[in-house]
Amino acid sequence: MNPNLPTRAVESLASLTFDNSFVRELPGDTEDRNFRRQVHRACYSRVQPTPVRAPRLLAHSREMAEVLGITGDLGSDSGFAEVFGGNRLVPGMEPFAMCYGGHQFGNWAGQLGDGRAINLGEVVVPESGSGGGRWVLQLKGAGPTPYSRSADGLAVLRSSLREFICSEAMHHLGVPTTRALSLVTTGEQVIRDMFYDGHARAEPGAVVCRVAPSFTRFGNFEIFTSRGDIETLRTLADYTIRTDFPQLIADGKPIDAETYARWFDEVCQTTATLIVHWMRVGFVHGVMNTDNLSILGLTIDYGPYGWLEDYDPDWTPNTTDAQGKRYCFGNQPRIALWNLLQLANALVPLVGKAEPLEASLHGYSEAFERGWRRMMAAKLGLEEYQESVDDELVDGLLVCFAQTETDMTLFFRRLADVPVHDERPLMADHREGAETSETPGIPESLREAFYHPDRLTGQIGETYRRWLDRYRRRVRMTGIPDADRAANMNRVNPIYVPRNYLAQLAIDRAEQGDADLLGEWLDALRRPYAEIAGLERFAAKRPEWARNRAGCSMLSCSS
């Protein structure tokens, strides 16, 4: 195509309002050339995305599409794809890559930075607008960067594809979270080894375009204070709470010690509400170093994530992560913790004393377990969590999830239909042989959550039957008609989640250029929370076949 032509998509994009306040307002690499480096007193280093050959649209969103105000048929549009291919500008961008550092698996891996991800600009949509506000639209696997190390800067379809689809998965459902905008394919192949074992192969590059009000982590507070830069700390912590908290300074009193404490204290509390949205939906983020955590307590940097497909709460999605378990499913309240006492230390220079940060560190301990207390009551269909009698029915639900494979969002969801207000107890069945047709303590509503529903006899299906009745008793109280308690606990408990193997099927389909699956699937995220005809598909549990596959079960962060 030739780039001087303009397509709708382009002009749409060169009518958007740039502010570009991160580089205007912000110390920037002196050096201009683009190569690996360590780079000091400087929070980014200006860079120019990689063309690529044959840049294509594979999917985009259209709700971010709306909020950022681009419009055109952005299917058939290649002046679209060559914008987010990385193979042209609009006026008002200026791309750059951030600097930062961070804890990797609870060591300081000192400056990391943006290696494959390059910042284009800040768009600032009106107020007025749906989703008004500061968006800043950066592309991952662009090319290399300054903090690219040994890598390539680039990123494959199948590593872009699960960012893609994952990003708006989680907003639809509710969680905090990046957007995505745009998955191009680039035309080109890259030479990935994914599971570190010396057989790499080409793979079909891709370009995603990620959307958030700011992409700034821990790590970049991180790198200034590891380093003795407190200058450059203390502007880049002030540009932060002007741009991202101007709430903290709305009576115009200037930026002080105090502020650096409530501006700690809020992401303490913001990162708890985070973490307790990821224990809802069975969501495990994988690699939770303090580069890959938000300052702004939003979910960011999806790279071997993974969703619960049977309740485990030490199951970790990434094959580095193994045999430590460092980030597996039931640690990830722990590590938001620890994780967030790393940030405290970087920010004691700019507070002066540790006091204030630990008592926000206590803060994020009790705003995680007010706000779980409050999700578990919620996802039961009860209208508070009280103490002294819910620990026990919770603690025991966790026990039946140990018992036998248990896919977490299906028992939820499905707990819903089971019917509270007829007082008889069920059945018990003591028969190991029995048939799960023929069990009468577990209600045929539930029977789809389970992966062996021929094991729930004996005393697995006895101690079902026992926390079943505990349950139906404990709602009784709350009074609730079974109808109401249903819609209250689907609108918390969804039905379509990004699980691995759909995630694995829509990468075969997509790497033979076959984007419908990618579509449809995407059909059933935007609405997670109700039930769908004709696409029941994208709710069933994990098939057999996927239980140990490559990218169904575990992932590298090889993409």
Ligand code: AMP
Second form
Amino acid sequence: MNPNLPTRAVESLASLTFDNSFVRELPGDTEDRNFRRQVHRACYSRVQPTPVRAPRLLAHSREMAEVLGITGDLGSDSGFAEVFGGNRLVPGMEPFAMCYGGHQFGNWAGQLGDGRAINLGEVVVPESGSGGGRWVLQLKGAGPTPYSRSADGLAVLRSSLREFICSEAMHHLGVPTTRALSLVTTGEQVIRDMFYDGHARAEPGAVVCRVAPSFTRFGNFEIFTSRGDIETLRTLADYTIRTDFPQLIADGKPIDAETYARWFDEVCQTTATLIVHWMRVGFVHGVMNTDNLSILGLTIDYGPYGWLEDYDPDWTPNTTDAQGKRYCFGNQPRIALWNLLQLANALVPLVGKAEPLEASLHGYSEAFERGWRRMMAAKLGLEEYQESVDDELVDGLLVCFAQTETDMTLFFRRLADVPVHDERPLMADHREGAETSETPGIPESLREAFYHPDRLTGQIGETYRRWLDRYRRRVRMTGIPDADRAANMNRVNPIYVPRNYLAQLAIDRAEQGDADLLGEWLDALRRPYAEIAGLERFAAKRPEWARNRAGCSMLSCSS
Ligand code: AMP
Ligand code: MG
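Let me have the form predicted together with adenosine monophosphate next, following on from the form predicted alone.
Zooming out: every chain and molecule, the one shown earlier first.
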């Protein structure tokens, strides 16, 4: 360790206010040695991060640093990398790993827990500033914990970079998510067999510092019910309600069965909101196990996630899921409901009866449907969703998407520029420049969205053209001027999303020690709805080389 420390950023860390309520208020593991085991009647185990050889800050989120009140030049501050690589703690930090279980791919998997995540502590930020409140700092990849089972507790650069960039991109997209403060390479090698095919290799190791108001998952509650430990279940539920859902006890009444029921109802509602957002931006989580669903309705645990490029509801980025497609894009709303049902089962001992929980599950489905319709209407530039006409409009669009590979992001973005206040239909014989266009009746601006624009002839072109005519008629009914509609649509349809192949390009460069592309990309992702000249490379659809390349279209859980 460098004796000349601290430098500025690390000094500002020393002035953070920690209030570690999780370890203070909840029962902890009585065993303090770090070895793998089943941990009973405890919500966490105290554990130290494992020091690494040469921590180096590769990237950080300046917005997150600002919210936390961390100032100074983080990049040139080796002390900052020391802390967020796991080599040293600052006063106030009390590291621990959480105990949780989970249903993985539909089956109860027993105890899982933070196998490679170590919470450093809870920073309290005064409510006056933006982002005020409680922020838990958590290192991912900082070494083994009692919950590491057969794995090493480490993380590789490729998966850490993917988690870092997507966490921050989601935040800027307006999708509820855990955040990322920093991405630190460790200077150590980690052995991974990326496709579980006997080809293990050494990869650069890395640590991400994740940040969230809470990292509690559905599985944190399931584990206690599965063990018949209702006392700890209740203690954790009460803590969670007091800390993260204070509005539920605002009337000063003690927490009772009704409070637990209202709490579950709120989890159902926020989960519905989350999934609507995922469907809006084309995000596929890839591993929606119950240990990967946040009690706060945040996107959590970025593993083999992916972004829809050509719109395909059956697409899953996760190679482990390639057969069953349980976690494909189109299944996400249903899987969230299934996960909520598992949480409901875990909470029955607190609520005492099933009926209120069942009503909330029903409420999830209703909230999702309502939210999804409102979201689709907004994506299409409509003020409201009129079931009588818009069910058919949306179904028709999905039929179009199924005809030929259509990039979801670019399609909605470019649809905003299609003029509708021209009464002539987009029919072959009415359009301008019919002889020269390869896509009769399809506006030139939309061509960019198609992976094979040459296939828009004949039946496929006709299907799209009919849909566009229908769409234009529908929008004309609203009377919204084209420019206003475009502005509205561009507020919900991003132009920059963390495309799978761009992540791979950034990883390839970062593995060579060059984080410039990552930095430039992060900059573009900061304003995902504002199209900026010069940033075209971050908006481009997937190039042909990336179609079947590992890391671009397919990802394994190895990370
Ligand atoms: P995931 O499917 O990535 O959410 O992980 C499921 C469980 O495996 C969680 O308990 C993780 O903490 C644990 N886990 C995943 N990778 C590792 C690793 N390299 N070392 C230790 N535990 C891990
Ligand atoms: Mg997980």
